[in-house]
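Okay, so here's just one chain, in structure tokens, the form predicted on its own.
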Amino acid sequence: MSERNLITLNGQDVEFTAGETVLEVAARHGLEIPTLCHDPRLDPAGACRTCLVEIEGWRRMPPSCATKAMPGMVVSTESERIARHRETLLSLYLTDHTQDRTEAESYGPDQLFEMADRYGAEQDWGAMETVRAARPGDRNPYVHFHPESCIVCARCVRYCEEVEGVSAITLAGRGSKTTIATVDELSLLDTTCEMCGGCIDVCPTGAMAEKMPITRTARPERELEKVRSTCNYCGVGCQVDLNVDTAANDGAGRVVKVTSPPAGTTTNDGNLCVKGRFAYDFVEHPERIQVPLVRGADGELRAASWDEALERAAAGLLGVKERHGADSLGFISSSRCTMEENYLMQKLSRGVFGTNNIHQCAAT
């Protein structure tokens, strides 16, 4: 019988799997360790230093995100020393950060302020004027960089390289001038950027933000209602969270942005493409058909109920089958449908109308 892998975590013996980090083991056992630079999709960087823990026999506190669990380790995730470190570290971060929380969170959720509140960090140490370069002339329509909120955790840069594999952005400069840059300060439109918005998704402070809600003066994301849905641009079935301003349109609500569910919770692992994240304007488009239409005796389309529209469509299809046979019908489904919807389409073709003339435009 193989020996069990055990570490002592806050006084309790817990099992771990070879290769797991202390952070992963703690999370699996319900212990929260704060992080700013960590994302489960990325290689650990240990850059933000918020996840430091104490390990018996170790002189320095190591980052739990980058420290592999080893048999016999005695780990503490809470102590006076750790609390003092977190408070000081977060207070220092705030001195190089936008001080106005309302302004900061107009760009996106700011985990730094949330963590400062949670761990009692001093928020009145003053602030330095940021010297990070921005890209105010970037004509790309989607991604906005707000350098005053950047903490240089490099999550956006690492995501662009490790997940998307395009390396459109990078860290440039040194010291307090370190910033998120592009080659020769080009617009993202002139780089390898695929406009997936992943940099926005992983940013912990809203320094990388979506332009459209900003220009439309939408409410902060924390005040929006999130509605889980399936992206309808292809057949992959990526899960999205529609962010709805429930006060807009005289209380009818309006979708003002799309965000991805947390990594590891859905099949798309928190990733979206440019269409899934940004192409949601059609929801409010004035030419969008919102009710079924049927053609009257005069040849003009008029609004109808769903029952009337479905009866009209069924009568037309059955009429063709009666006059010309089942194989005179052909059904084609869309790659924008979900797998379940495509299944129902072939069931309708084969089971109801009796023809195998069924195709799907993605040819999969």
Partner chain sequence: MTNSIGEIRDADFLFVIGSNTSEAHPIIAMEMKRAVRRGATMVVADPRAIWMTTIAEKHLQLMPGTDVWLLNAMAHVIIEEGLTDDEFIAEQTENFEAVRAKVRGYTPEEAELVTGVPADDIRWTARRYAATPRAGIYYTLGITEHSHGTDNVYALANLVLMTGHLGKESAGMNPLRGQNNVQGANDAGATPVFFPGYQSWDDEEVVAKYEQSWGAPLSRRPGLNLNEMMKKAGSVVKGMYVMGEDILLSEPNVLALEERMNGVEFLVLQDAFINETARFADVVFPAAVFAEKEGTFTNSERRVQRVRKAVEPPAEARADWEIVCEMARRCGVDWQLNDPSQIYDEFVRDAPKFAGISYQRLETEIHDGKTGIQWPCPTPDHPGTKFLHQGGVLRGKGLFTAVDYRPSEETCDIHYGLLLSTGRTLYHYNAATQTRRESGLDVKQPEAFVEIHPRDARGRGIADGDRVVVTSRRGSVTVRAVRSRQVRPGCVWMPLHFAEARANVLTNDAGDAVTGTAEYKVCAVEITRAEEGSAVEGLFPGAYFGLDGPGPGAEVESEG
Contents of the next structure:
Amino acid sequence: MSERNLITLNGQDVEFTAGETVLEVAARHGLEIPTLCHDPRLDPAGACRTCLVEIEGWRRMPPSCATKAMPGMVVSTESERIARHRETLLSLYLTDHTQDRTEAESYGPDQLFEMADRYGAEQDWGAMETVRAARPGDRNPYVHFHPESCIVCARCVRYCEEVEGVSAITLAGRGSKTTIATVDELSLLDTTCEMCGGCIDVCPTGAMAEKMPITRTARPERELEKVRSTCNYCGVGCQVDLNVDTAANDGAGRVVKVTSPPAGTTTNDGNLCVKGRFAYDFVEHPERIQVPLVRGADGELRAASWDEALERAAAGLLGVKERHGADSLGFISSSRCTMEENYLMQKLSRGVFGTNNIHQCAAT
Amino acid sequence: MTNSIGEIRDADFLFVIGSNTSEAHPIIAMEMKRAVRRGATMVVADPRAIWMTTIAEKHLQLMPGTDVWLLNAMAHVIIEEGLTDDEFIAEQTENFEAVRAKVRGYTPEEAELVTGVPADDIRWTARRYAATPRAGIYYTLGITEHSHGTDNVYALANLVLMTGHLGKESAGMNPLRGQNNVQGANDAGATPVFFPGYQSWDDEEVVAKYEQSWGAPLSRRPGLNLNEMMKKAGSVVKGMYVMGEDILLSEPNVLALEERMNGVEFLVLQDAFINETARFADVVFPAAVFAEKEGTFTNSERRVQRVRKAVEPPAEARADWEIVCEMARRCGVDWQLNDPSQIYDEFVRDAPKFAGISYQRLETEIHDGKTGIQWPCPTPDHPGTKFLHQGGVLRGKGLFTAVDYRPSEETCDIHYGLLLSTGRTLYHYNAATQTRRESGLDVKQPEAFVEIHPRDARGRGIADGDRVVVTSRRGSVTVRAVRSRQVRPGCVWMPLHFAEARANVLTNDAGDAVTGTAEYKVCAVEITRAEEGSAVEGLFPGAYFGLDGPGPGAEVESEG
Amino acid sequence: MSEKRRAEIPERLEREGGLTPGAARRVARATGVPEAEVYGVGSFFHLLADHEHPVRVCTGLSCRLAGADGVLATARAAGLPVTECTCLAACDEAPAVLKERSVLPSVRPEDVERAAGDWQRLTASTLPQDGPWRGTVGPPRTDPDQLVFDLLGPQDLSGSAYEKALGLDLAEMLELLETSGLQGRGGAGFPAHIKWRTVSEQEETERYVVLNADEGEPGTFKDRELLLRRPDLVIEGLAIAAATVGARDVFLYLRGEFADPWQSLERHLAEAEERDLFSGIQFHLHAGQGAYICGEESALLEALEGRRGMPRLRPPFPAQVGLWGKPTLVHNVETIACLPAIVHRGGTWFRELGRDEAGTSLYCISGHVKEPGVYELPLGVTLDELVEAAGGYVGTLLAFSPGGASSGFLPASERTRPLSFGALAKAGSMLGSSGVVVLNDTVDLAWAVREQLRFFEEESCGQCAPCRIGTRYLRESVDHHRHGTAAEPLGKVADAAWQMNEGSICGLGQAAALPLTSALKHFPEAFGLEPTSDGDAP
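Could you give the coordinates for the form predicted in complex with the partner chain, as opposed to the form predicted on its own above?
What follows is the entire complex, opening with the chain shown before.
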């Protein structure tokens, strides 16, 4: 570009790169513009209307998420008109939203309440009964739709189409009855849904929420401790936030929810699949082996102390080596375990028992 | 992977072969979907009409085990039509002439007869692949789990080298790792052929370095790979230490293995759950799971990322690394390693490719908007490596390897008229020790099934949902039949996750000559209707479409 | 999946008998569009979503004034599969009833009783024996040279205007349009030549012309009469537009309830084809499936593409990025029908026909007047002049809507204001689609306001919150006020109306509060409020 890409943003000349939206330019300059339907992974929808800004020469306030910066644009993100817009819009939203904040936040974080507080919106415009249809008979185990919290921003629908690519959910009906539905209002189980739970992740108000008992009965998300870790399923290495109720299990802690880190910060770009997001309650499974086991004289496994089990194991393997040589031992490590553990296993095999018979299920 | 996951979305041509990406690697599939949405062209080569075919420009539905024919025919077209990158070949590769001579005989027309893929589609794909600068190949076990798996990989590599689709963004050769830490386990040296960091087991300098470092004499004898260990279980291998694997579920031809296991004198198992292997264990250690320990996993794109402890393990369970340290101590060696970060430091000390990585860096650094560091990373100030072979093939020259088609070890005959492939579904994982204990996943996919084409089912009197017996030369299992046009006629498919119907009772343990990887993807079976037969409610194939979904074959199906 | 296959969704669902169980799945399979999306599309359109009620009684303002409630009650009592619907574009023949996809005019409770519980036997006693029913049009054909549409005149099948237009180059044609002063008659009054010029200037050479015949603004029914009486003007106008902007494909989007106008158009198209009048131009007829919002041009394009009829963000405008992303000229039926006359008689002639703005207009008038109908009068006549053409007032004038529900209510004192785009905008109202509804002093204006608000609530597409929530909020507020079910029920309506006007994506939401705000301004006493000097209107 020969001419410099400059816009005036709240009186300051700032640079932008071609194709950047006003919202993106503003964010880069630390200006906060509220958004509800925006997600960097999705095409802009401009539907929630929270991000409207003023542009000199434009009669109407355009959505900053869908407006590309053009040289010479004079943009205001703060003005009396914008302030009134935000206040009245948020007040209006709240008339069609559950009034019970505690309940709403038990489904998930609710940005609408937070935003109303932040922008000083009146919260006494009255309340209307929800007329959006729910899907009460849906027997899927993961996702529950709370229509009374839904603001119809369609982030879930757009995510399902644009990122997950399965289009299992849709906007259905119209007007105030517009809701999130599946084909013929079937259970998600009977649709193309792949249960990635992305709809939950992108929902700004907790209308799409976890259904698993361990999560449903948990404390609100903001009271949980997030521990960043790596998913233990496939080889993509998605980063996950294990949401831990630290007080549970007598202080041992319990993972009650898995959320994805924000888009654009990790290799999975804020996405997870069904296993990564939901398949963690095996951690709490009662069939977990609790204590070391050794095979008794009767041929059955029985509980033993660590001391006894370790002695038995070491003696057993050393005995085989003694009788048949080091190469009669086989060490099978696991691509499920950490790098460190695999390192130690091969060090044990090579350095302690003296054999190169060390492998793991590498090809699968 | 030679490329990073984040580069997939910018690819213009994606050749997906032997990878049920949307089920086995959903997140990578999202990146591919994104590329297609952007306008990229995707071609899927797979015996099954997997979900990815619904967004692909073409689906090359080849007969299982005929990959070399397909790939050599593509090479034939590229050479014949002068679409090779001659400069790249001249400067960066060797042995091209051998491949040129070899593929001369692999014409698309003959390939059509063997693979079942129309010659025109082979030509079209070859042209588009060669002519698109940002063209990437993505594959998984559909390529490697064959008795000729190495040949398949060579044939793919030949395509990459002759077109010069290497060493740049969004173009390259990308095996998608099946498990969270396959890469890390190999990095760590848990393989008979490498010390940590891909240092050869038989390089005397390396061996000497580790003898010094570990203060112990090391074996100069070659080690057995997993397939060999399983084959020699009970005869040569008399003692086993198994950490976190269920070999009795995941190994092929498992009934024969069970026989041999009786000859194993002593077996130590370390796992979070009692599994099939536990039946043969003398000692079982209760292990912690990922959420209960510290460490690192390395993903398919060579990105080292942290695993962090979120909760305490139950009762007396301990982290695997602690248990292994303790075992060493009981055997008379105290490693003095009290923390995974110390283990990591020891690992990188002797492994130059990783020398620059540390827990400290993993904690604080962000590259390209992403956490974690991609090796090679030789020094503490090195940012890591996004894609390999930039500015020259790593080993110096890319080596062409001429390969010939060899049939799979087992083919159909009058007793076993169907070819079985096995694989994963979206809803379960490997031996399913975790996913089948997770309350939701089991609802979606509660029991084992075999996908069979309606034509084959009809000929055998099998209705959708019937209980059927699947038999190979090695054993049989009973599962539900799902009539599906996802598989091509003559082929059937089973998931490998179900303990009560172990697909690996059926599979062939014939291994690849080089890697020893077993032929999970092709074996001959026959299917008969089991006694009671009734349609079942709530059976969800792990697949996208049921019987009457769209896709290839939906229209051509005819009675007779 | 080809994007064009998606466009088949509405029609395929129609052939399925609406969104019956399993229909979405079958259509998804046939088109390759994901099944949930198909369901979402079907559920958007009334005629598809509600497949259980083949009989629908219009309960729009004019129809309720004419006794729709009685018809509805009778039908329910008779056990007919009946439901309510919003405007059927037959306010002149109220109350109107939709039977499948045909509108029955002036239905009386006796008509319903005669059907004896069998909806298929339902008919209107006013229906002519031969051919479709037509409304009243006027004024009598005195001087055809002063008429653009000449609804009572003979059809012209010569194609001579098109021939003449082919003789003009682009610049000449644009100049002719500019001289004529032709404005879009769909509501906005936007100068037509600018749209044409924009489309012609686009780099993309694949361009389309789209006819917006999704007439549904309460009080408006002129498209119906034009299509029934003068399809020749519409088709020839479209051909002229297509030839000018370089389009080969013309899409005609008719509301689904227009079975008769559809047939009229089809007949005429067949005739034109036989005579090879417009060779090289393909005309494609598309039926709407019951959604007022699809009269909004970008929503119409979405519907044509087989999507939910939700308006697009602008910019870009359809003239730049329209149907399937191509430059698209979208015009209302009346606008397009002006073209043959302009080409024949010239821009100046056309411009000088009007008073303060160019041309004549097809004014629709209904409500409390003696002869509701469509009257072709110079653009800028006053209400009194229009009502005089329509036989005079019934009772004493209280209020009127000059341009459909979206134009709000004006008091009797505005009866001498020119009914033109500019003059009405100055009064905080609009000419819109020139559908004039007259209310006499027997009407409870708060009730009338409530009915208009209910219309917008029903017809909001639901995409953006200001409109989706605001339309319902205002209607509920007025209900609370009328029934005394809340304290200060109107306390926040001014703020809500301001928000709807500022925040909504399209004109529907931006104007939907006008019935209430205009009534509060001009008729505060109807809400038990003291008159104020300035009123509450934004």
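Please read all numbers here as calculations on a predicted model, not as lab measurements. Take the two forms, superpose them, and find the largest set of C-alpha atoms that agree within 1.5 Å; that set is the rigid core. Positions refer to the first chain, counted from 1.
- Comparing forms between the two forms, one finds the smaller rigid domain rotated against the larger by 20 degrees.
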